[in-house]
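Only one chain comes next, encoded as structure tokens, the form predicted alone.
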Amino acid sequence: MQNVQWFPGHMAKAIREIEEKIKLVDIILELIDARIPLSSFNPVIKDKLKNKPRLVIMNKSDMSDEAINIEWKNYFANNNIPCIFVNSKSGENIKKISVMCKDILKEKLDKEKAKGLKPRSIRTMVLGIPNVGKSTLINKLAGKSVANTGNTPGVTKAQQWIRINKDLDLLDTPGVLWPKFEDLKVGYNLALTGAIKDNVIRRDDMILYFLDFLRNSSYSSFFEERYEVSLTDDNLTVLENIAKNKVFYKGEFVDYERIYDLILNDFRNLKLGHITLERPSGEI
């Protein structure tokens, strides 16, 4: 992967603001892409959490592999990390978030009640990388449009408090990435799912990485059937065969950019099936 500038000043500022505001909230809602749970977890944020209670929200679970969703569910349960799988667009499981926050904070709320303090709303902060669906989730929680949404990473530019209901106040934050990838796979996974703008990482590198992943996965046959190719061939041959089958040429030359567009859009639009790029491993 080429050396790129992808950590703009507004992200550095957002991280500083998050660190300042964490002390104001009771619990962190950490939104993760169910297709890339490890890659969409921000290691910088972990250092800022100050041991705050958190609820991991696996969004876009309708786009990921259901069998691997179960693996992740078991992983979080085995590590005593509260987790819920949601679809922020359809609203699936969204109403359970407030209930889970109350359960996680039960001991704290009971102590406040024992001291004679009046019941209050739970203060939460939503954290997540760009384009993971934070604004869509917040709008579903609130039951109305209170946060800007879009398919372009970085739609939310500033923090804002949002009243969800009488039991939940929520601090929305801009999507933030981190200054350096320790593993190149993380960059490719973020690019494939749209967390990084398409012009940041070379698309030929991204697609070649994706082909290598598919070749060693259970998803290979679906790809082969759709494009009438064999992944037993090398990547260049696979791309050339797609060009022949789709007649993707510029004059006498293969139109690689058109092939990249096709594969990327098919992946993002589920035309290659429900694909999860990462299985449980390491620490999250």
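Take the two forms, superpose them, and find the largest set of C-alpha atoms that agree within 1.5 Å; that set is the rigid core. Numbering follows the first chain given and starts at 1. Every value quoted in this text rests on a predicted model; they were computed, and no experiment measured them. First, how it differs from the form predicted together with guanosine-5',3'-tetraphosphate.
Superposition of the core reveals a Cα shift of 2 Å or more for residue 165 between these two forms.
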Contents of the next structure:
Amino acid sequence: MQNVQWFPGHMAKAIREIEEKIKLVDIILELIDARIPLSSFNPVIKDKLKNKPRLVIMNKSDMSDEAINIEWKNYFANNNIPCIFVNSKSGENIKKISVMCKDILKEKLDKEKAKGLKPRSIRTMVLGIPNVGKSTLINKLAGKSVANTGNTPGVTKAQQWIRINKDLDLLDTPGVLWPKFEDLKVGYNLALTGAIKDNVIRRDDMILYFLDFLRNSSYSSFFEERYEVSLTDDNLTVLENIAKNKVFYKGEFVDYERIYDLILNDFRNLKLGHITLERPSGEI
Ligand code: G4P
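Target state, the form predicted together with guanosine-5',3'-tetraphosphate; input state, the form predicted alone:
Below is the entire complex, every chain and molecule, led by the chain shown above.
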């Protein structure tokens, strides 16, 4: 991993802003990329969430592996973590979110009612790493374009509430979590899925990591068929064979950058199948 000096400052600022926002809401909508549930979950925020109820939203579930989605569903169910799989782009399952929030907060709202307090709507906010789909989800929930895409931590503005329905109010700006990647593997996963720019890490290492992952996965045949190579060969041979088949050369040398772009684009555009990079293991 190259220079990560920028990381602590951004992270501290993002966390401070989120801590302020968290005070305003009853429940957090924690957005996770279903292709990389472990890497897109931020461990730091867990302490900051304290006892704040949360709903885990597994976004981009149209891009992840259906079979592993089920493993994750079971994982969350077994750990009593409320969770829903959605596609924010198409809107699939989005309507269920407010029903689930109501359900999670039922006890609290019933208590308030018993005390004679007036019924009120639930206040919530969306939290997640860059590019996980926060703005897309907010716009889909609101039924119109309200969230700023390309939100950056450090940019403060007045809090605005959006009425989703009579039961739910949503902060219009999402909490941007800076991804935590002390672990190289997490960095590679974030870069592969486009959560961080791939110039932050070494692209060649990221692709070699991806080839190793594919070799040991059930997805290897998609890759082998698409590029007419065998993953039983070592990584260098695989890349050289792709160069040969695609005629990706710069003069007499293999044009590795072009191969990396091809593999990355194919992965992100589902040309290599629906790939989930992380299965449930450990605590989330
Ligand atoms: P952010 O606010 O968390 O930074 O993310 P944002 O909503 O800007 O979404 C980042 C990209 O992810 C967008 O694609 C968006 O369309 C896509 N996206 C969000 N949710 C989903 C989902 O559930 N499924 C799929 N397949 N894609 C999703 P983009 O390439 O930046 O823009 P565009 O292709 O929509 O024009």
